[in-house]
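Below, in structure tokens: the form predicted on its own, a single chain.
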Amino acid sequence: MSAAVTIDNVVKDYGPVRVLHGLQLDIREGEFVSLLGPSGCGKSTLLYCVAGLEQISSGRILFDGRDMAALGSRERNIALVFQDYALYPHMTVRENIAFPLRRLKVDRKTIEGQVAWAAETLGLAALLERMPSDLSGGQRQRVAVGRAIVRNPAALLMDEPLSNLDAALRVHMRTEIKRLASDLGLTVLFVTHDQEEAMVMSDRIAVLSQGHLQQFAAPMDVYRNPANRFVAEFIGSPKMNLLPSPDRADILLGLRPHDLTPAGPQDGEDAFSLAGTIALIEPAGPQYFLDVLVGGQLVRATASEIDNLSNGSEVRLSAPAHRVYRFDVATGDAL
């Protein structure tokens, strides 16, 4: 049975170094959710301690309101799975997905049953009498992630788990893996670096920076409405674009690539508008990226057909009002 965990204002020191600063978070039952952030920012230092790998300095950390505190990781009924699988390479695929249940002495039925509906549930019925040294790079994840639900966790922590794999097979995983914790209404912890991942996974997205959390909402929230300056600029591929704004000195504008497209008739009248040199045109498939050289900085746009335009010729670019987000220097807020 999935549970809802609240990180109630954990605090996490080595010795004077302050690595998580008082994070909130509610995740519900059966909720999906990433954590995302630079290298160091404390993501995954936030999922040992909800798998008491980790001792919080101070807070609380709550499974369906039950304090975690007295409990080790053993005790929590959550599982792990790590970037580099951990597959035990003298068992089968059948031994490996069962191991959790054989520590916990389960009996030998309930066992075998539990493995055969964690294959099926995986594509793996097949493979369970390999090796793990036989099996692919996505195979040997599908096995780690079957001997993570095998006995019903109550969350499922997962520390970057497609990092090893290539381009293709992690798009592909990160389907299964969501439709795999939908199916099971499994409450989950995903930790990534990648953006795009979370954006795809998520049911809600925890955006972390040198351990303080700078916005919690759904992927679309973030993208459109982020609450500040870091968000911004983490969320969204090619990264949105920081001006100065030409009235205030004390405010930067910010624009999304995907916003700012060359002028045309079917803009109205409050438009935000800029010109430029082209200095660069990228063919990227269905569009392509053109970066401007506006007042000495470069900026990106995106256009779906490039006819009048070349490298070294004049462009007015145009973005909707409604697009245009404003921050504040100093602080780096959303405004």
Second form
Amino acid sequence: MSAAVTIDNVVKDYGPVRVLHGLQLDIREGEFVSLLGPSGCGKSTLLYCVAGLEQISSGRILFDGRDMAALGSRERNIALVFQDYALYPHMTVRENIAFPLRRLKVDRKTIEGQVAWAAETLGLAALLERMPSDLSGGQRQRVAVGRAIVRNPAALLMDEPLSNLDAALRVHMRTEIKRLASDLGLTVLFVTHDQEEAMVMSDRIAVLSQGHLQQFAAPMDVYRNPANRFVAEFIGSPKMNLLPSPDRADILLGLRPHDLTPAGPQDGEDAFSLAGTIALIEPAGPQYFLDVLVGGQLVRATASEIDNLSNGSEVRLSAPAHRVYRFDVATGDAL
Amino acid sequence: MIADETHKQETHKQTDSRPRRRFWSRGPRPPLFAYLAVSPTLVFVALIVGMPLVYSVWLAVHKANPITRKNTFVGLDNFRFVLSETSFWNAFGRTAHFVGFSLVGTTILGIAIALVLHEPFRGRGFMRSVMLVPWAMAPVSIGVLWSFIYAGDIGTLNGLLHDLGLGFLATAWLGDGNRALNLVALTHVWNQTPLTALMVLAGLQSMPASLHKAAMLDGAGPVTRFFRITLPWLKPTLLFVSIIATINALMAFDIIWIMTRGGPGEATTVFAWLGYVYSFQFLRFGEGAAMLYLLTGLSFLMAVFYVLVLGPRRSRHQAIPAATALDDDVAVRSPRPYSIKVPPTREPLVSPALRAVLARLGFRALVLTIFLWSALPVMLLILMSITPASDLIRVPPSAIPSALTFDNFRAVLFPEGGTTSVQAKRVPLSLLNSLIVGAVSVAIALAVTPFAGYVFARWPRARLFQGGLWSMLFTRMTPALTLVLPFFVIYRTLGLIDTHIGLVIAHLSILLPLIAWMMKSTFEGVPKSLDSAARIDGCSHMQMMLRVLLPVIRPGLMAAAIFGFLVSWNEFLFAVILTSTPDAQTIPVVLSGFLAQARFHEYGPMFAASVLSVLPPVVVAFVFQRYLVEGALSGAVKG
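Having seen the form predicted on its own, the form predicted in complex with the partner chain:
To see the whole picture, the full complex is given below, headed by that same chain.
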């Protein structure tokens, strides 16, 4: 059965370079957790440390309270889906999926049953005798997942598994994987740099930057209550606008484009408002994005209608007061 | 308007040429430029490889009377005669022994060395260079070195044994037949292992790191991973390596010439040597040629055999189901049928820290072993070259010199200083000859083959080019001995014996196919869009080559130049047969001359000359290691 994974003050150094700075994460059994951050933030390194492929410099990694320090990756009962899938090119789909069970010296009947189940679960039954080179990207991805779930791993680790798929398939697979994980009650650590992917899939998101944990919370929490400027800017698309505060020099105001709309008569007294000139209007389907020049700075806003607006026209933008974020200029912390 | 026209052209093309194209040729029709670019290489190869081959086929079906110089057509009699000879079948057995020994030796050692040198460690680049040295050296120099190491009375090995107080073990190592065959094969292994290692190394580098990580997580230990992951991954490389190693072993000639000349008795008379004996000692050209063609056929059969055994594995499914199950979502999942129990983990016997220390020590030992295996014989050679000549013939022998001296180098570099050795006087000129022949051959090859390589890479499916490419590959399977006989006969009539130009042409017969092949691989790595960009920016085909593509492949040209020069510098067979006076003799020929007419005081100069002969290859191995690896990647492999 899946395990709870505790990452306790984990530090990782590559020579003189510290890539993980004392990370602290408590992941519950059966929880889907995304490790989110820009490339080079240490998220894959953390994943490899959990898998035992990299040795941690200090701290502890515990599965269900048991310290993994003395165990190699072979003994940790971890499954990992790689970005490039790492299918064994000389084995058929069946042999690929059966490989971890063979290593556990499981009897043949059990292997057959488990492989058949994994193939059925993932819709791979027709492809079992194919070689990986004969499969499409999406099919390879499924085989990699099949190889991971065929035994009961203590945790399923996924290292940007969707990044090599085309956009439509990526959206399809993320619901698939999410559903599969909850059906099987798997503890999942999912590495990604795509904030939308992390938002949609996870129970909780751990946002990492330069080896530091920025925030570890549920998706909407991370979106609505960002712990600091980095999280606020990284989560949400288009990016949050950051403006100098009109009254205090040590504070930055943050406004999400989706909260900032052309002012209407229904705006309350306490609404935050701005005046500027429209520089560009981008239609984006359900709404329009407006690039508005406010005192020499471009601010992004959204509008559902643009009847009275055109390039160069003056516009007043407003946002509800509780959707205005404040950050300390020096530390970047949310206030 | 313009769009309209292109559209029209396209539909026109489709309706017009599609059915015909499928029938006649595969892929787009090459432009005239392609034919012009490829023709110099193909014409050259046809002239200097094709013609001699045709002549040797003619020889193989004729019987030559050396006295009346009359040739009579005998059909397949020569083949029948050869196949009925016991000496042929004895040589066949020895060849099988030699090839088997070499193949097993080079493969196991080559894989081991590659595995070690694939790991990251400090000094890895240096170790890769050291590892390459035995392969970069000329087989003649290797023969000289090892035959002295194994020599009876005064050999280095016996000297070492005496020094260690084990003098009773000393023996004439090459005196016993079976042992001699094994020792020659071992020397061949020493020479050829780096080639295998180099190619396996390239194969390992192309293996995605995630593969091993995945296997580790799936519970596979190091041994399982080697056999289940690494070896299967290397299969295509090993297929190629086995073919090359087998051909090289079948054709091994220079080493045998230097070390044993087929002896003692006939103990080391393998096919290639027997063919040489028939052709050039018995002057039975017909039988000799027949024998060499049997050898070619054997190489070919072996290659086919390897492809069948090691060839790529296909999917077992026959018909591909049109629609795959990718899009049907599995609505209801059945529960896991079995719960897989993970065996309880044992506490490791040795602590991880201790294990890491042991592993590091073991690894250092392996690196040191590779260093000694590759470099020790070469260091011995250098030591012998600065040992007084009289030390080398001491009885009982000793490996420790009584003094160090540069007299030997003085003797071979400044013969006017009064050396009495005839052979030593020839060394400076032979070095110059080697340099000239090598440089000119490489220059000519590089002037024509990039164009051919470009065409082979860009239109791989056009029939004519495919044929050209395969015939070039085929020439690599024919022993140089097959070519040398026609060359000799033709040169004698044209008066090209003993000329630089004669040697250049002969060496081009090796270099052109080799470098054309390298160029093809290099151009395959250049994106086609670059061609289009150059053409759109207004270049003619020629300008596109000269201004854009050739500068882009400069590293590849560099690698080809180095390879080509080494091959020419080390080449022995053509050089020895096609020269009879020192005028055009290259350094390997002069080296072999030392052995033929050595008086005992000439060993010192001989080793000095050997050191000079291995100097360029060793320098190349060190300075251009990166290029050499690149060359190996592009499939250039000399014999």
